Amino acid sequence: MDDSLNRRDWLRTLGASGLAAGLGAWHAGHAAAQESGFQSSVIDQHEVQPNRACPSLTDGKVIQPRRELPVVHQTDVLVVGGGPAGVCAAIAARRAGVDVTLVERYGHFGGLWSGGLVLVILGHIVKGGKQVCQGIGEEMMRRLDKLDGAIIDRRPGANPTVDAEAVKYLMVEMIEEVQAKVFLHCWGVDAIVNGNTVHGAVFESKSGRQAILAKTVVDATGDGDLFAAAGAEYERRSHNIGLVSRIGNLDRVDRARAEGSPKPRNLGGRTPVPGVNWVNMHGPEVDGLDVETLTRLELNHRKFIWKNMQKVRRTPGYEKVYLMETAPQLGVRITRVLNGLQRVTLDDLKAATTFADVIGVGGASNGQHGEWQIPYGALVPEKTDNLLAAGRCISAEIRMADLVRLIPNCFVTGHAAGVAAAVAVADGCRPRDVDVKKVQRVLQEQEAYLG
């Protein structure tokens, strides 16, 4: 920002958004800090944190007291998690005509697709190059096509690669178009449950611990945080956890100097930004729910990536290549998987099993096999009500984990969960009792592919 921009100029630039009047009134009642080109004011000189109920230490045990939580919002459908599944769920439910609230722990949408820098789109095609991921996921691809420098290799039978910032921008645009309510920087920490029925969720943020009430909740956290908190049964798994990075100046490699030297290994795949590659990392198989393990991996991965890049830079001709960024989000692939009314299995994939309650079709990582149907029951907990799963944590056997978790298949299950949640709200029923034919009809109206 230009340091010469004074407060009056700044407020004028905000006028179109309606913020100027509110900010002007707010500053009028507060003493400003010493002039420095920035603005800072005292809000309250003697504030004490409200709604406190501090744990106490009793006989060596930390005891959390009972307390009332402020209800910050009420909604028809609450989607927890703003990754590919959650964003599709929110858009789908809103287009189906209900109020929707989307909560995300980071400051952006896209999950591992954007924040994790997993930029390649795998899993949307099957044998023969047929694309089975349609609906809102395909709409995102079409819209990325129209943004300069947002996507490459977008052609039939190919696996496109996106730019992370373009994805973040597009998702904001699409969420704002449907006018979904959004809370960022909020971590879902608990479910509001009476018996087996979920009535919303509890969140931690800089505003403290607050509650959002909802008629139906979609768990798109990736780790099944909400269905676990609600008491739904799940399978806990370990998997490889890596950390993705981007490297730059690959278009400035001195080919003459590089001749005769071994080419550095694992320079990644190209992105829409010229000279910039994204570099994936396999990582060790660990428990992605163990915070000490996550901490150790985060530290070790960052050191490894930096040291590896210094080796690359010592290779003749590659001196100008540099580490552009490491992903702010660790690459956790699988942790909790719901035990649902039905399960996605490899045997059903091989047999091309069809389901009367199909709500989506999955593809192959590189088009090496046929399509496989996803039954609605894979999104529904065995006993917990008013809750649906979407994304990598739906009910699927371990042999299907590396297909279910792929971004296009998260589009598909998120889209279905959003529509099902909206239909359940509109019809005043539990998600397990929803009219699946109505869900299928709405999905097809929203251009989803059901086989």
Contents of the next structure:
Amino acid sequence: MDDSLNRRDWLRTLGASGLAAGLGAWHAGHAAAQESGFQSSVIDQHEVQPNRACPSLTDGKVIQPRRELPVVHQTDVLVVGGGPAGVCAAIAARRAGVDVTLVERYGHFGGLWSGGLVLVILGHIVKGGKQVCQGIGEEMMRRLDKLDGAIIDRRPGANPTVDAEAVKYLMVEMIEEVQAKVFLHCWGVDAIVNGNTVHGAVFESKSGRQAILAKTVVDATGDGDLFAAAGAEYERRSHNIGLVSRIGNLDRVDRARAEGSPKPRNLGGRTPVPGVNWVNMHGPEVDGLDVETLTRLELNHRKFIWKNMQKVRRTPGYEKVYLMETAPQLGVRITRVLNGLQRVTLDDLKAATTFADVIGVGGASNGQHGEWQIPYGALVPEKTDNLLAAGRCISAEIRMADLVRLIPNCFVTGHAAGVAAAVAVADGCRPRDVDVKKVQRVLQEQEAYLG
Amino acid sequence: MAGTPSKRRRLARRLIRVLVFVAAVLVLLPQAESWQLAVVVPAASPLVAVASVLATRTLPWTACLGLAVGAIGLLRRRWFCRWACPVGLLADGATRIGLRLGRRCPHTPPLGQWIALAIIGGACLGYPVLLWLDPLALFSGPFSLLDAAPAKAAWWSAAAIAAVLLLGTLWPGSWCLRVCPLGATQDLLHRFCRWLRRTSARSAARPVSRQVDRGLPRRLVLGTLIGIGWAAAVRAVHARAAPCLRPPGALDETQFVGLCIRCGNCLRACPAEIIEPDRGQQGLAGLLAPVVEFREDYCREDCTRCAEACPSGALTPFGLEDKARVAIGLARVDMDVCLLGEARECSACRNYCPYEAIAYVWDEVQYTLTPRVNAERCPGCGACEVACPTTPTKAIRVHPC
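Could I have the structure of this protein in the form predicted together with its partner chain, to go alongside the form predicted on its own above?
What follows is the entire complex, opening with the chain shown before.
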């Protein structure tokens, strides 16, 4: 009996919805929803729009028609990319007194530092252990010190390791503190360009394709997506791409049992979470801009990491070690590199060249080099205006790529790009015409180290 | 009145000797640009020249200088000793002190002639034994102490010069007349010349000189044979010695150790200061010969100085265009030490290699990234070894070929 009643109820519901569909009117549907008590779940109902400007298949080719994009926001400085460079740029520009908007493709800040699980801070020191990464980068490390379980090995000459969640939290705190406008889940896909002049960027998100207008844009995408879209010249490079992971229970390894067997290779380095290590990975040297390559690597790396962990767990004494997580972000090391007004070179590093337009000093992974200065010109595209590069994609020769891409050096170039963009906006000039002395002064006020 | 010209001549000779001495010192001082001139001092020795020509079977321009000095010696007996030799000047001073102290030189066999002959004999086998006893080589060696990064082992060369002076003081005149192989070479040359002249005109022979010369052919043969035997023995023994890193252009290990006169020119000429005197790591045979150590710097891709500064041909000079092909050794990676072995971030060796000889190879099965050295391209310049951040052992090191 219950069964038949239920069926009747179900049929009645079906009839009601069939009636609603038959009416076809939005108002009627709305009313039906109201009646059914599900009002809060319906925001909008779309009719078929005859003038929707979606791509069409014309003569076997997919054609994207011309269309107007909604401008969702206007800002002074637009920072695209919320990794170490982008976040530093946004904070620096905001502190320099201009309106800032930060756009990030994922749901959190930190880029490869947090999302890529590259948890060690390599490259903030030079020979002799002196820390050259100051300013906002150092402020972050200092603030991580104050958080519980956020950073370890914070001592002179050492490479600290952070907790990814602490980084994500801290960056939210700092971005909210400076009151920068933020768009998350937004993928910067195009630049708005007239001639050589950039006026903002276009984003793809769940809200569709939208535009943000800006006086100056900082490309902190890492891949140089914005300068490439804006038509700036760049070099496209391959590098090995891996996938970082975290493994747990290393504090529960049975030493006595493990004694006799060879220690599994590459168990990574410790993190602030007890018993948890982060495990770095290399990979084939490939083009990190090719989506098929990225797909293949994701698949292969995941298979390897899982199988390798099974092998570790079969090692006597290591049975309790487990795979905690793989990084949400694939470890792309380098892709596009800007052709800037100046170029960071290994010869300059060796010769310890000083630049009149220095905007930061770089360090080395293990402090094996002296101080190397980064000139402002390395952030400025040769021809494109109103755009600055920050992070791993700044103008640097290939031998310097592995130093430039280090997280602390991204803090440094991000900080400088943010200040320079703010000064350009405040002075109403193009970034290439900016008064570098003024940029240096503001950077020093913000406790950056310039040599 | 007859004494005046000879007195004047003596004065002039003394003046010239002092001038030559000062010039030699100035040239050997390790200044930035004098390395090209420094080669002149040891190269002026006819003994070094003859040994070099015999051992390498080539005729470098440096040898021409020594041969010219030797040619004059054919006509004028020991003219180099009397007019130019800087060690001679020092030894004369020691002799004078010794004489004043009342020391006298006992009768000693002509050791120098035996040494010189052994050198020539050895050179025929490519291993001129005891060539380092050449006074100009001994004189050059201690200047390495004045180098920007003084080579500690250069104290040995300083000790050798001190020994010469001590010898001169204890037995006045013994070094120059009895021990010095360069002086003895000149004696031999002169006597040989006289003997030639006499055999061509047999009539005018004096009994006294015939008596002196009677021992000469025997000494010539025996001395040379001693040298050949010695060289053969060393070659047999040294062949088993572990090879080590020599400056670029070095001859094969045994020949190099023999022909190198330990003058220190190469290590003073090296702008990177990577050449050091061997402190006996390679056994006694290699003592003070230059070895390459990559501590702070590497063998620069734009430099050919050491080979150009070599007076004896132990280092074969080469052009800059051949630099990439003149090997010191070959870089080799120890994956137990390499940061990539632990999947850590590093690309120092690849980035610093001036010859693009290092590639990182990904193994799809093992999932490892390994530096691979291209032996065709790697001349063992050591740039990778210097750049390698691992301590205390470097993961990438240059090994002898």
